[in-house]
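Just the one chain here, laid out as structure tokens, in the form predicted alone.
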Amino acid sequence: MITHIEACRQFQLDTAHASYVLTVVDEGYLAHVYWGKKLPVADMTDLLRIDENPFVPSKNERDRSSFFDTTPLEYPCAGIGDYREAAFDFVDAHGCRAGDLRYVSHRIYDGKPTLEGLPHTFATDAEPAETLEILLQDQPTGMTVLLSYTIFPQLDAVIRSAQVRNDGPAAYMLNRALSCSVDLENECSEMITLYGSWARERQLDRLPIRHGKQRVDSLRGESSHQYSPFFALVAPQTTEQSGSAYGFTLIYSGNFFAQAEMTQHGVLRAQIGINPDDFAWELQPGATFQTPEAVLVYSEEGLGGMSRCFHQLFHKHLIRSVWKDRSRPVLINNWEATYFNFDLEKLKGIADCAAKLGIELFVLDDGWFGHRDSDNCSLGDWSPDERKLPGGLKPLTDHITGLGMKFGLWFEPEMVSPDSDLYRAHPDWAIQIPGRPMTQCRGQYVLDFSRAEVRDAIWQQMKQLLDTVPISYIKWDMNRQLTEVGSAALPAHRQKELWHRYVLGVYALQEKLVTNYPDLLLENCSGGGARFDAGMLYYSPQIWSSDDTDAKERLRIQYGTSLFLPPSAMGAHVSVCPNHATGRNTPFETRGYVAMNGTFGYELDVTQLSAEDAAQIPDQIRRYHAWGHLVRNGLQYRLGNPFAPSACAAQMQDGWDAWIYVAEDRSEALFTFIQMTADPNLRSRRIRLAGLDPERHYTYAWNANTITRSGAYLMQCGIRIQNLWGDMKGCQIHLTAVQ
């Protein structure tokens, strides 16, 4: 519920367990008052301390600068005395930087605004939304900012964005427009971020916040392997189950900026948005610029509560695919089975064996087009390689559909190889700076997707295949970042717009794809997990988490991902051992447990499996279809932490991980335990469950016995897991509430 107290010009946004409060101060300055545990509606403006030095400008004009530098402004500007990080910055007709945004008007309404050309959250009939819009203006220039705040009453999240409009007489250059800025005065003194690299995405960092600025960002043209567009502010005592947690993420897939700044007075300014480095956007009179949406989540139930809020919000109000709630087909991808070395008969053999084991979708990965015998050529030439596939794709798809399987295909639409017909015909279609050598990465360049004619050329090639053969699934890959960022279609003073225009172009083509083929299952990928962000979820219900399919590494990658993104979106496969990324051997059974903590599939040559491993596949598929709805729609509780140091002697987190998915009505649950490291002479562990109904009893099978325990017992006393023989051993238990 959104309440406006006219007497004190205060706005209070209340969700199920949280309140977000802001107010108009003195001469029209919008200030942040409170965000945290839910409070009764009341005048809270005393929290601003504006009745003490430096007071407000109308009472102390001589110290207006000090007012700006101490007041928790809701959308701070550059150049007028707030020396903390700004959210808004532009260059006026005089070439100067200053902004003084003041309140003009507001409106409160039922519903949720759409963002043209950008992914965005949406309301539903079952779960409506309420929105507050506040219009601010810089009077000397006519620049206006429309701040939008949306809440879904049952979720402790605030969706924020800003629309900048030039209502002045001259063109201005926008240099910075963040999606949100919020000043927090509370006990949160630690920052959680996710770092990584290729095959090692979303590793956990939790560090004390010092005075000054702590940030993660990307200037790679995508959200990146290196840092995720997410951070959380927590108290030192915050755990998985308890304590305050403030989470931030951006519904965007390009360059981002995420920062916490501890000021001279110990206040935290938290911000997230498009990275202002190397960004500029020309605004002619009457033109607008829309920022991506930021998602702000508050939890008093620790990191787990924060994550579950993100998961539910994205599942119910961001992912649109018809596959969101469906049991998705179990796929087999040929990449790690064959790489580029395959022909029609090899693929048929894998499909034949896979179909007999119950696998439902065959995905043909890289190497099927042009003359693609390696990653040095042919990107941009999306026609089948007749040497490998005589007659094109049809003989293969006929064979696969004849087996009762669906067919999927890999594309890398945003890229072009120097050795390709497309590049030879249109070298200017690649992103580049005139007169400067072009940097190759993986032997390829990036197409200028800001240009409609470039997108249309790729679209026509994709459409030709989609209309010719039965393609049920597409894996959309992107294997390199942007360099020498320049466009032949933009004038010199607008070249810095390309970073954002490129992302808008990617969104435009993916929107066209899912609109024209609504039943298509689209999985995004970027060299693994380099573009695993909320923006991509608007177009695809699942994203490839990492090119590292090693089960032990995946425990960490999938844990980090789940901090803010739903497990139902995590592409996860069973692959062969020794693993192709790490050389590690793990039991086939455990690989299945770990992959089921995601979308579930296989990436291997099934014809080369041992009889023992192959025999496990039908049962893994059965369990996935029987219990996969809990991963898609249930509530995840992380019971272990794969990043925790070994502490065998203390019987603490001694090399294990565990999680549980609980149905929203708490009628059933799926518990998984993984012993990462085997240690000698350890007694059994008691793993305490979470999320169950303490008043109900649950029955489950364990060690050939049927056991019934109360939810209270299972959460307080736990399930006893014997010390297993060997590293990376595990178990999976389905619990059902007794009627």
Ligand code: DGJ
Contents of the next structure:
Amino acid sequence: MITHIEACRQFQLDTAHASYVLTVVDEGYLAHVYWGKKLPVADMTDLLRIDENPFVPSKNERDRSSFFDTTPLEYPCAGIGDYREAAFDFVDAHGCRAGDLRYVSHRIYDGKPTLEGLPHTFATDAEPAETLEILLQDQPTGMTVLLSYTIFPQLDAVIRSAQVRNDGPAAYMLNRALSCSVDLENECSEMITLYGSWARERQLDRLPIRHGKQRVDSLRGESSHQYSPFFALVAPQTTEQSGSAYGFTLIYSGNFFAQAEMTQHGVLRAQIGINPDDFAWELQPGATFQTPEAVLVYSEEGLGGMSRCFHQLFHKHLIRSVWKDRSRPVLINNWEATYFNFDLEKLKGIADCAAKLGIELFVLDDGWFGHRDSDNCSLGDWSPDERKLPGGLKPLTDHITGLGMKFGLWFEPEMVSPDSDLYRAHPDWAIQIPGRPMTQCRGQYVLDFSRAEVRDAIWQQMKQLLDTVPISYIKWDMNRQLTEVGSAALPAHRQKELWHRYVLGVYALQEKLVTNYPDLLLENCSGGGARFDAGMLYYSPQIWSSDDTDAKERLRIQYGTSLFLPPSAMGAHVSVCPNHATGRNTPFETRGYVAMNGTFGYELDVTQLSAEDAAQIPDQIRRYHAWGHLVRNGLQYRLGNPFAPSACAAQMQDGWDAWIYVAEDRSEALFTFIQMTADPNLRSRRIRLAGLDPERHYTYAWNANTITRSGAYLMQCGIRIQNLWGDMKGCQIHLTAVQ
Ligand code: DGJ
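Let's see the other form, the form predicted together with the named molecule, since the form predicted alone is already up.
What follows is the whole complex; the chain from before opens it.
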């Protein structure tokens, strides 16, 4: 519920357990008052301390700059005295930089605005939304900013965005427009961020916040392997289950900026948005610029509560695909099985064997088009390689559909190889700076997706295939970062628009794909998980998490990802051992448990599997279909931490990981335990469960016995895990509430 207290010009946004409060202070400045555990509606403006030195400018003109530099401003500008990081910055007709945003009007309404061309959250009939819009204006130039705040009452999240509009007489250059800025004064003194690299995405950093600025960002044109568009602010005592956690993410897939700045008076300025570095956007009179949405989550139930709020919000209010609530077909992908080295017979052999074991979808990965025997050529020429696939895709798809399987295909639509017909015909379609050598990455260039004619040329090729063979699934890959960012279609002073225009172009083509083929199951990918962000979820219900399919590494990658993105979106496959990324051996059974903590599938040459491993596949598929709804729609409780040094000696926290998915009505649950390293002379472990109904009893099977325990017992005393001998051994237990 959103309440406006007119007397103190205060707005209070209340969700189930949280309140977010802001106010208009004297002279029209919009200030942040409070965000945290829910409070009764009341005048809270006292928290701003504007009855203390330096007071508001009208009471103390001589210290005007101190007012700006100390007041918790809701959308701070650069240039007039707030020396902390700004949210908004532009160059006026004099070539100067200053902004002074003041309140003009506000509006509170039921519903959620849509964002043209950008992924965005939406309301549903079952869970409606309420929105507060506040219009601010910089009087000397006429620039306005419309701040938008949406809440879904059952979720402790605030969705923020800003729309900048030039209502002045001249053109201005926008240099920065973050999606949100919030000045917090609370117990949070630690920051959690996610870092990584190719094959090692989303690793955990939790560090004390020092005075000054600490940031993660991307200037690679994608959200990146290296840092994720996410951070959390937590108290030192915040754990997985308890304590305050403030989470921030951006519904965006390009350059981002995420920063916490501890200022001189101990106030923490937290911000997220499009990276202002190398960003500029020309605004002619009357033109607007819309920022992506930021999602701000508050939880008093620790990191677990924060993550569950993100998961539910994205599942219910961001992912649109018809597949989001459906049991997805179990796929087999040929990449780790064959790489580029395959022909029709080889693929048919894999499909035959996979079909017999119950696998439902065959995905043909890279190497099927042009003359692509390696990653040196053919991107942009999306017609089948007749040497490998005589007669094109049809003989293969006929064979696969004849087996009762569905067919999926890999594309990398945004890329072009120097050795391709497309590049030879249109060299200017690649992103480049005239007169400068073009940097190759994986031997390829990036197409200028800001241009409609470039997108259309790719679309025509994809459509031709989609309309001639039955393609149920597409893997949309993106295997390099942007360099020499220049577009032949933009004038010199607007080149910095290209980063964002490129992302808008990617969104435009994905939108076209999913609206023209609404039943298509789209999986995004970027050299593994370099574009695993909330923006992509608007188009695809699943994203390939990492090129590292090693079960042990995946525990960390999937833990990190689950901090802010739903497990139902995490592409996760069982592959062969020794694992291609690490050389590590893990039991086939455990690889299945770990891949079931995501969208389950296989990525191996099933014809080469041992009989013992292959025999496990039908039962893995059965379990995925029987219990996968809990991963998709249930609540996830992380019970272990694959990064943790001993957090709880009694549970021997070192060396194991565990998680449980609990149905929303708590009638059933799926628990998984992985013993990462075996400890000698250790008795059975007791792992305390979470999320169950303490009042109900649950039954489960263990070693052919049926055990019944109360939810309270399982959560307080734990479930007993016995007799796991060896590293990376695990178990999966389904619990059902007794009627
Ligand atoms: C990177 C992806 O992450 C892999 O799964 C695979 O599709 C390769 N690209 C193909 O080039």
